[in-house]
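Shown here is one chain on its own, the form predicted on its own, set out as structure tokens.
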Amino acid sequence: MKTNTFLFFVAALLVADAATAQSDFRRFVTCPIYRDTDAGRKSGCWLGTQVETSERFDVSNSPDKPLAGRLMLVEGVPSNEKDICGGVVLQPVRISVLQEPCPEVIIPAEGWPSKPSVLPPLVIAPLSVPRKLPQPPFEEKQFHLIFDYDSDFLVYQSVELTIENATLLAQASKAKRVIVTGYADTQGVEASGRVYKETLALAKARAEMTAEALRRMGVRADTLQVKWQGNPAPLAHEAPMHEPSKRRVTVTVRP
């Protein structure tokens, strides 16, 4: 009975944590601020202020980086990471560079220690490194690639490992079909008083871009099937970043 009570208590805590993270999800549009480094020894920081709340956030953990002089759409959750750049750290976080210009803002280090350069965890190994192929039994498996808003760009050091894993499974299992389905958030999301919708054409472009990457990595072209769809259901396992996961490509490898 004590064991059951303990498990119930842990489950309740996990549900409460997930609900809290979801409720604190932030989405806003702002002009990026680049905080410079001390003597160039470390990476600088990207910051953004949510005008509606006057809070400043550190968005440096985003897979893609802001562009000075262009507005950015910020989506993320405040974390407990130590503030070393002058803003509450968002993690997870994604930023999307928008078309609208804004003032270029670069500020000095001002005593903040800034971030050490750290290699992202999902970096693909050099091609000279032998790959370990998946072993049978083989089953159908899906791989998901998340995109920035209004973009079909495959973000460097973010999606290569996913594409390679899909390729290795397709090769090892001699896949009969590799289905590449592009999605776009055609329903749209609200941020800072505006609605940001994507077009169905973008879903097609994302699928074609991913299929080309798979072909170049070694997936047989005659096994590739490209599809696209608007307003998909979000990915449950991407919580609390539910809505950004609607901007994706799903690769289904069917042995």
Given for the second form:
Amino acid sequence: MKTNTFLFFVAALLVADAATAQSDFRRFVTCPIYRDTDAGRKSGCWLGTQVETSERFDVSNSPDKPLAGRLMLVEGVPSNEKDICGGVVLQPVRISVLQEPCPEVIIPAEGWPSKPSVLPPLVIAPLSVPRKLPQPPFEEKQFHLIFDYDSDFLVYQSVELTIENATLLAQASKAKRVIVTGYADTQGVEASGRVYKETLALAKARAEMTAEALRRMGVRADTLQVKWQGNPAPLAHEAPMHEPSKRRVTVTVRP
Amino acid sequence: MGLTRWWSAAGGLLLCTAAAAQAVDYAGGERWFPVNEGRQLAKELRYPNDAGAATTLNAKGPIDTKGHAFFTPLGGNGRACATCHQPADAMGLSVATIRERWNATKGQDPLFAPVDGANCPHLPQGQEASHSLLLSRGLFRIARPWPPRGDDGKPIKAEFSLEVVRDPTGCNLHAQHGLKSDNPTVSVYRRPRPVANLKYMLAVGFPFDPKNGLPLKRDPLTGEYMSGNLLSDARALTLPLQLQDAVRSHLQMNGNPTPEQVKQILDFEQQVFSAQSHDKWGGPLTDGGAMGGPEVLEKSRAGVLQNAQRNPIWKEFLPWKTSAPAANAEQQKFRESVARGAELFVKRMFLISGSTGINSMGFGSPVLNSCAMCHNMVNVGIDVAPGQVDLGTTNEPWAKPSPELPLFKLTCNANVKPHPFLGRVVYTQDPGYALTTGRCEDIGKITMQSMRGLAARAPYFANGSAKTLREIVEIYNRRYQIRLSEQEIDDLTNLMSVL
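What would you give as the form predicted together with the partner chain, now that the form predicted on its own is on the page?
Time for the whole complex; same chain goes first.
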């Protein structure tokens, strides 16, 4: 009984924590600002102002970077990371490039420190590095690939390691079935006064793109099963980025 | 100093180099390597050019070209592979050589075959006007099927429609050769890519191609990943497929070469290394601690990604920054310039924007980086990724005005996203990679070229739009508003002249 009370207490804390984080979750549409850096590489500062609150955020940690001159949908959570770009750092954060144009804004470093070039955590190794195959016992496992809004593009240094890991498990376990399920947020989300809904066709496109990637990596074509659906449930472990996690493909490797 | 005078003065220096014992030096000799004649191909062939000399290393030793499939006309037009891949031009073909050949044969060499050595096959042959693109820019006609065809030969549903806006060669609107013919064809005009250092063109560094957002394709015969760096539009991804494409189109061969011929060509192509080996100011490119020339290419591993700190590209020439003083002040000055150029190539940051294949794959636009961001494979400066990018050499508004080239209007279909930077309607002189994939985003993307042997094979870019190495630097300087100083332009130009 004591244990149960303790577990309940921990669970309540987790829920409260998630709720707090969720309440801090920001979603808005804005025009990106590129702040040049003095000695950065690849990763100058990307900023965006939430016009509703007049707060300026640093979205540079997004796996996909903005295009100057095109609106972006920002989804993320303010963090305590040190501000080196001139905006509160969103982390986690994901931006999606929208089709609508906006003024192209590129500003100088203005004394802000450089954004150091840091490789993202999920980077695929060169082929010269031998791969370690997963070892038995093998169990069914799911791999999730998150996509930008309105996109089926597999963004570099973001998902390719997941695709490789799914492939290695499928190969090592001689998987009988690899189920690729594409999802799209057909219900949609509200941001800056507009609703952003995805189509079911996009769920299909995501699934097919991922299946093609798995085939090319070495998953046997006759084990692949491709499915898609709209209005999915979010991934619990992606909190607080619940709604972006609806835009995903789930690969289920079934040994 | 004129080339002849310099060469005569430098001859003694060249013959004193260690490698000279096996090299055949063509200083003052005939540049054209004949096909179907049976001349021996030496282990090393060294030919002068405006910057110094390039050496082609025939690594497995002398070859009797009599009956050798690379040097033998296999099709109906008298051409061999060697016709467009000459040792004097680092296994490519310079416009200077093309012009020389025209003058020597009064336009009768098979090089000028109507199929692609003329602006269009229907034009009257033997007249300069009919071969003007080849004679002025070194451009051969490449006939691509429309709609594009996939790996299985079946038509791909393109994401865009294609209209001919300008047809100065008459080929794209021609009843027999054009888009409305029984065999609908898009004619574009491109430089030949050198058949040398191919292990680098074929090398695969990573399994995933970030530009396409997919892993690389696999060779159905071997199961190996294919690099995608072989041809301008990546229409053939392996050497056997490229060979098949070339003998049927450029050599007009009916049927197939024998397995022995195929093996002979493939073996030869993979053991040929070309690079600039001597500079008219800097001297031998292996002096003073430098490691230029083709020998290092034969020995080094291919597919290695450069790293600015640990393994910077063109480190071959960094010793010239600090090595002992050279023979004279002029030589020292040149060598230091090359070393500075090598550093600039890696370290000189600038904002790259609006270029598909660079900015549209997740890095954002603009992205802060150097020349080495894209020219990143150690030893050759192609892209490990592979390198289909739009630098603006063929797409409006960046393309050099070229009224002598066709202009196409491509309209992206309503059900696809518009081109990331150019919108739904794109005007282009060459749709490039999009003629292989049918994708809107790929319009005007062209595969990156190897930077080795550049001094031997002007002009540059796939459409020959840069006449000189300096012009390449100036085009980039304008395109990306780099604001290079005169000295930086000199340094980068000098670097490229010794590759």
